[in-house]
Each structure stands twice: as C-alpha cells, then as structure tokens.
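Listed next as structure tokens is one chain, alone, in the form predicted alone.
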Amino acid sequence: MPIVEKSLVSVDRVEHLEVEGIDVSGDWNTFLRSRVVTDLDVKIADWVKGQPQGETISRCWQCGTCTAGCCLHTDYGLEEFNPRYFIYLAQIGYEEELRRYASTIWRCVSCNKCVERCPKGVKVEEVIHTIGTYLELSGGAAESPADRFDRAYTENLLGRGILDEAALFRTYERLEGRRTPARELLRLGLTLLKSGRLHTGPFAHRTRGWNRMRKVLEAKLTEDRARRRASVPAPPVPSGRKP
C-alpha cells in the first residue's frame, strides 16, 4: 500500500465553511509534493531478516494492526511511534527516512500487544528492536538507554559471575548522568538487604572458577560484536557518484 510522508503533504485548512446551510468545514486543497528517491537499499531488510530476532519481517503485509494496538501510539498519543511504518521503511530500504526515527524506535516498552494481534505471526517487538540495532551498528543512532543498561549489566556480571545489584545501579546512574537522593538509596539498600540480594561490598560473592569462564565469555562477546558490525551492509552510493 502507498505510504506518504507527512512532510510531503501540504494542506490549506479551512476552519469553517458553510454551503447552503450545510457545514462542510475541514481540510481542503490537499497537495502532495513530488520527490524521487534513488538511494533505497534492500540490503537493510536482508540484514534484519538474517538476525535471530528479525527473521519474521518478511511476513509483514502492512495491515497496520500492530500500530492500531500499540499502547505508545494509541494510549499515550506518541503518533511518531509507528511499528508498521518502521517495518515498511526497512523493507524498502529507505534508510534516510528510517534514521529520522532512530531515537523514537527505542521507546518500545515490549508490551507485545502487536505480537499478539498480528494476523501474520510477525514478532513485531523483536523486529523493531532489530531495526533499532541496525541503526546503531551502522552509525545512524546514538546508544539508547536500553543499550547502556545492557552494557552495564554485562560488565557487572562479567566481574564476578554473579550480579551486584548495588554496583549495577551506581554504574547505570553514572552512564545516565543522574543521581538518586540519599534517602531513596537507603530505602533501596535496606530492601535489597532484607531480600538477601545485596551482594556487594563485604557481602560480595564470586562464582567458583569464574576467571576461566569469564575469558571464554569475553572472547565470545568480542567475536559476536565484530560479526554483527561486519554484517551491516554498506550505505548505498548516492546517484551521480562513483563508489
């Protein structure tokens, strides 16, 4: 189905118009400014499909059910968060337009309403996150808060082989550039202590034999990052230029 970018639509709005006693107020004289796009790159969809969480992108037939049921788009009024449109842009390889939503695409809260309602079995939430990952790996988006948390979590876990919740919290606060009030920190600390999950400082634990296992995991993570970055297709050469 054709999809028109809002930036290409020009509307002369008429607030009030009455013809023979009938109110016909509305939008009139709607025009579409023409534009020719010559740098579409279908390799984007191929890359997304080649990732474990993006393989269902080819099932999407653009019915819009995912967007209609998206809590961000409908319940919270974030109209620019449009899963159907993100998938469409990736399918046709319209990277220039897709980059405009590089930060918005990470607003997904993973409620999975889209997944439950999709008539074609597209794992929309996973596909959207894979598209976001493509934008980051190709340099089209800054690191998201979710990715910063994942990085802090991984580094924390690699330290001793067991999660240090307090250290993770401090690291993530530093990465986000914010500071929790001391009273709130004390409340969180007491809660963790009572639950038996305060594995930090004098309470720190370490997984037996972790030093050997950590080397294996670090090597695997490095290999995986290199593979994913190398798999990102090079951007298309603009028309009129030689590669």
The other form holds:
Amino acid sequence: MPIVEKSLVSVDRVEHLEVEGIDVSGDWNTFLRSRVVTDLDVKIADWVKGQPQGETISRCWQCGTCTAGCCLHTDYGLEEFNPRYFIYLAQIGYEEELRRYASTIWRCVSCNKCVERCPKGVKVEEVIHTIGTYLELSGGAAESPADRFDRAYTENLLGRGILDEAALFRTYERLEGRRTPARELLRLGLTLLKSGRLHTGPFAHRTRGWNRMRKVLEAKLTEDRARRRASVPAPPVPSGRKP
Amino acid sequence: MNAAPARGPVDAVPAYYPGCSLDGLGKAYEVTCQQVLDRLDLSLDRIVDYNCCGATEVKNLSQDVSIALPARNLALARSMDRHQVVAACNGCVYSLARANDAVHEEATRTRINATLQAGGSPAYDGSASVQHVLEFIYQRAGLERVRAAVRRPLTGLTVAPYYGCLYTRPKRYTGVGTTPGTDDPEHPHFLDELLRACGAKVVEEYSAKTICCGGGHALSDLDVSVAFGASILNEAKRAGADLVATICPLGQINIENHLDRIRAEFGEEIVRPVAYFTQLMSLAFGSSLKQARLGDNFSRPDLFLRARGFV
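Moving from the form predicted alone to the form predicted together with its partner chain:
Entire complex below, previous chain first.
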C-alpha cells in the first residue's frame, strides 16, 4: 500500500516532511520509512477481497502496468478508464471519488491484457468488475448496459443450456429500447436461414437433460446475488474530502 | 513434427468442445475446421450435450455458476475418457481454462461438484487440459504436413493474422507461454506460420494482432466495439493486407457486424473481407469457395477471392 498523503508532498516541504514522527519525504539520502496508515476506510477493499473474483485486490502495488496496456485507456483513448486508480480508490476507501467512475468502470471489455501482464498476479479484470458490482449493489450506481447484457446473456443460456444468439439480440435490443429496422432484420434472417444458421425460438439448440441443471444453476444465481447484496456495507454519508 | 504438448496426458483423439457459436453464427468455422482436420489426418471427438461455457458474462454475476458451466463440459470430456479438450472459440478456451484454474482449489472443487451433481452432471476433478484448435493443428500436424496438404497455394494473397484477446490471455488460465510448445502470449505467431505454409504472404508486425474486438460488449458498447473493429481493419490496410484472418467467432462476428458503421465513420477504403483461418486453409487444401463457406461471411470474402482468381 502506498503512502496516501500525496497532498502533503510539495516541493518546499519535502525536506522536512514528518508524519507521526516519521520522515515520509523520501528525501534524497533517506529511504522512505514505512509506517502504518491509520486513516483508511477498508470496507470496500475488504468486501472486494471477500468475493472470489476480487480476492487478489490486496496484491496490487500500484505499478500501473494494467493501465499502461489497457485497451480502453490506451487504444480507445478513454483516459478516465484507469484500472490502477480504481483499485487505489477501493484500497483507500475513497468511496465518493470512486463513485464518480461508476458509469465508466462497466466499460471494461475483458481483453485481459491487465491480467496477463500484472507482475503481482492481480486478476485486474475480475477485480474491476467486482468493484463495479460493489458500486451497483451498495446503491447509487445505475445498472449499466453491460450489466443488462450480462444478465440477458445468462438468462438466455440457462434456459436451454445453449445460447440462442438471435433471441439474445432481440431481448437486448428491447432492454435498451433500440430497434433494428424490420427490413434489415429480415435481410439478416434470410441470410442466416439460407446458410442453415437460424437456430432460434423453437428451432434453437438445446442441451439434452438440461432442465435439472437449469434449476440448480438458477437457484445458485439467485442465492449468490442475495448473498452479495446482503454483504455489501451501507453506502456512505456524503462528507468532505478525504486526504 | 513438433514435440508433443506438455499440458498433461495426450489423447490420440481429444474431445472437441464446439460452443454455441460454432453451432450457430460461426457454422462456417466448424465446417472448415473439420475439413482441415480431415486433410491433416487429425480427429476430434465431439462432446455431445455440451452446454454454453458462460463466456465472459456469467462470471460478473456469479462465480460458482461461471465455474460450474464450463466444468460440466470438462466433466463430460473426462467421462468420455479424454484428457484433452480442444475448442475453436477464444471465449470458450478462456472460460474452460478459467474453470480448471478455479477447481484446483479444494474448497471450490467440492462446492462446484456438489452443484454439478445436484444438476445430474458427473463431478469434475480438474484433470482435463484445454487447448485452442489453432495450437492443436500447429502442434499435431506441424508445418511440414500442412505444406504437403496444400493443393492450391494462397499465392498473391496478403493476410493480416488477427488473434484477438483470449487465445493466449491470461496465461495464468490458458497456460500459453508458460507451457512448453505453446505460442508466445504477447507476440503469437502460430497463425502466421500456418497461413505462410499455405502459401499466403502474411503481414509481419501486424500491430492489431492481439487487440480487442470489443468482446462481449459488441451490443452494449457500440462506440468502443466499432472503434476496435475499425482499428483491426485500418491496421490491416496500413500493412497492405487484402484480408483479415480470424481464429475466434466473436472477433469475426464483431468486426463483420459493424461493417456498415465502420464504412460510414471511417470510410470504405479500410474495409477488408474477414475470414476464419480454417476457411483459408481449406481453400488452400483444394476446397471450392462454396465448400469453404466463404459466402457465409457478411464481409463476403468469396466475392473478393473470386475476383482474385480463386474458384
């Protein structure tokens, strides 16, 4: 965990910066002395760490390798998409600031460059999604298009065991209030039909004997969601800025 | 002949996990995979009654469901007495391999197996390895046998090899780069070499090789997905490629699905036909354009290839 009091480190003060009797200036001839930082709110980090997808969050040493390679940050140029910073904010429990990114975090496309490259073995992509889940479940963050898609996808596949691609497309368009023109749909449908690829509705593929598994997995899904929701700490009372 | 893979016990005929796409929109990929395997004297044994692997979506809702879904397929492969599972979709490779990683932990394995058995599936002990069909072909057939199978070299075609994300990433799950005989996780080259063995000119240093196509956000985040599709095509254009070869149905469909918007926003000149690598290999092995189902693709590589003298 890095030193949090960055705002204290200004050029004119750096030589004599002492906090709780310890030099934290990193002056040229001293090592930065480690100390216990006591003013952190660890409830978000603890919650994230308690989820199987988020348990590696505490390994993060803030090197920024994830952000440097992040395809949203670097290739797409979405500068505010900064996985290192999201993890940092979760670690120090700066919830107000983190909430500003609730509408950005969901845009992670799961390319997994960050997970591939992280020198500490943080499963960054899964940790980021878990932070997003925290923001959604603890209230305040609106459900994102990606959340709606994840849910539509999961419900669709659990139905028959095998995804009905065309039905997923229709369901998701309805959820987002989008409408592909009928003529275009017809053209697409005919192309797929002619090449024997229109397996939808009654003609959809299905996994034999799936019903039993469907019930078990649907129950699991409901149970997991309830457990996660119940375990989320109460949202913070808005306050002044933290250090 | 390449060395045997060191992922675990090797099957003469591994299990084949099709996944939803290869039975749906990506049918051309499955059909031409089969053609290529036949011509190289390789076989795979299809997992009957497989289920969807959960891709990258389910894990955001429930860890256990996201492990149980792929684990059921791996358990089916084990009950066919296979130790190797081959999949052709990057997303499937990722989630199957991710399930393997998760069940190595005993507590998770016990929990997942309770779920599987309650649902009527055999239990899974984590003993099946997962491999992409590109790696399977490269390792088992080797470049010599590919060269020997070529009847109509892809001479005169310049191809941009697009690998996408989850064929190699993350190595912690896929084992690519950490397992002997596997591809380079940051600069993969198996596809380059196979296409070259088929007589194509392959773009060196194709900079969009492993960028993202937008993945599961193709519908939920159109702007990002369109921009990535355009990058993949634009980098191919800049490198002088005639077409783009893919190894993943999601990559293939994401690029093709956005072609209208890519045309409108970035211009017709960057648009290139996009084809599964097995369609191109099948063509090189002597299939007709129709047999290689190149007319299935929305970007119509069949029209382009016909104009280039392939029939």
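Positions refer to the first chain, counted from 1. We call the rigid core whatever largest set of C-alpha positions still superposes within 1.5 Å between the two forms. All figures in this text were calculated on a predicted structure; none of them were measured in a lab.
A.B. asks: So with the core overlaid, does the Cα of R59 end up 2 Å or more away between these two forms?
C.D. replies: Where the cores coincide, R59 shows only a C-alpha shift between these two forms that is less than 2 Å.
A.B. asks: Taking the rigid core as reference, does A68 move its C-alpha 2 Å or further between these two forms?
C.D. replies: No.
A.B. asks: Fitting the rigid core first, would the Cα of T154 be found 2 Å or more away between these two forms?
C.D. replies: Yes, the C-alpha position differs by at least 2 Å between these two forms.
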